[in-house]
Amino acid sequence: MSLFGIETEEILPYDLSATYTPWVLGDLDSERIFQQLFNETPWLSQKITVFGKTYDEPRRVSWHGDPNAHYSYSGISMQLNPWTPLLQELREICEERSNHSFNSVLVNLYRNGQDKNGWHSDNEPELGTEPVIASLSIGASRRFKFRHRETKVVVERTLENGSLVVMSGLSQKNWEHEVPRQANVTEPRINLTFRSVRTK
């Protein structure tokens, strides 16, 4: 078994359930798709609290769902949008792809390589144990990688325009990931992760 070229068995912890897929979106247009979405999704600057200080996150987002699939992070609780036909037609896709169902997107917006997102996990109660995460990247590439808890073991690889990363089983509660900053990217990424939140 291997993940992002790596053979998992000799170097890695076997609880990493993760899958890359270079190119999911058949024959759409990305840059199409990536237009649409930067000019109909209503972005959100957030403020995050880290360690008593409170800063602007680096990045844009904006959440989107069925009702009452509410959703908070960091403190933050999202405002929730309904869902566009496009972010429609894309669930579609990281649906069939994966063989899971969602029931709601975080949309992401990094506008340079400036923009980022430490490490962290998604392993909010509303998510469950062992949540299937689809993480769909349109835009530049960008480097992403995995940090074992215990071991410190870190996994990375540059995701690619059209491409598609699926998290499951014990992905969120051993592992950690990040979208580092890299100075040297200039054009925007728009990081689409499907999921299913526990509703009220």
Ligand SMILES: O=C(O)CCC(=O)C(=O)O
Second form
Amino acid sequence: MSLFGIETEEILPYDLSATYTPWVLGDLDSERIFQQLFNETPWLSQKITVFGKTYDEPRRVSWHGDPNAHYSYSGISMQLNPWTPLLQELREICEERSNHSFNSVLVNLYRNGQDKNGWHSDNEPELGTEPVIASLSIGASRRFKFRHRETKVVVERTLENGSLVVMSGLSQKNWEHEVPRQANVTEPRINLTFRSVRTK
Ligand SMILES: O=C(O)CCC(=O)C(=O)O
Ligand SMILES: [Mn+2]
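For the form predicted in complex with this ligand instead of the form predicted alone, what are the coordinates?
Once more the chain from above appears, this time first in line as the rest of the complex follows.
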């Protein structure tokens, strides 16, 4: 599919439903967006519990959404922050590209290549079955991997500044994904995963 002359690539082995579009920000200035997000986001450094062990999460995070969009993962109930005008603007871009509406976003800050996001699926009950998640990347390029739960087949892409991944279908049920540590990356990256959580 070609939108505004930019190719959207399907990432589709087995039942993985995901697309990658290299630049979705039109004529917006990604450096300005990065700086504004970096400065105005109330970044949290969280402790997460995985398989009974507690760790410092190796990145900074912030959860934003509609007033009833509550979310928990890895034993943490996220503090809910309001939409900012910039997050609303980015949400609209992602909604248009994915043809889906979102009521919340998890914003991740990877300070450099030492920060990472280990193997996981976005399969919390409040996301429902077969969720659509739009993942916008700003800043340093980072590797992104999908791994099939049974066959262990790995699919890898580099997520560039201004790019969008849209995950849907069985991509959370049958696959995990990660952003591995990359010792050679010295620059920061902000990632925004727009989601639709069931409201209580
Ligand atoms: O940083 C990324 O590209 C992915 C983030 C992610 O998987 C998540 O927030 O659940
Ligand atoms: Mn994820």
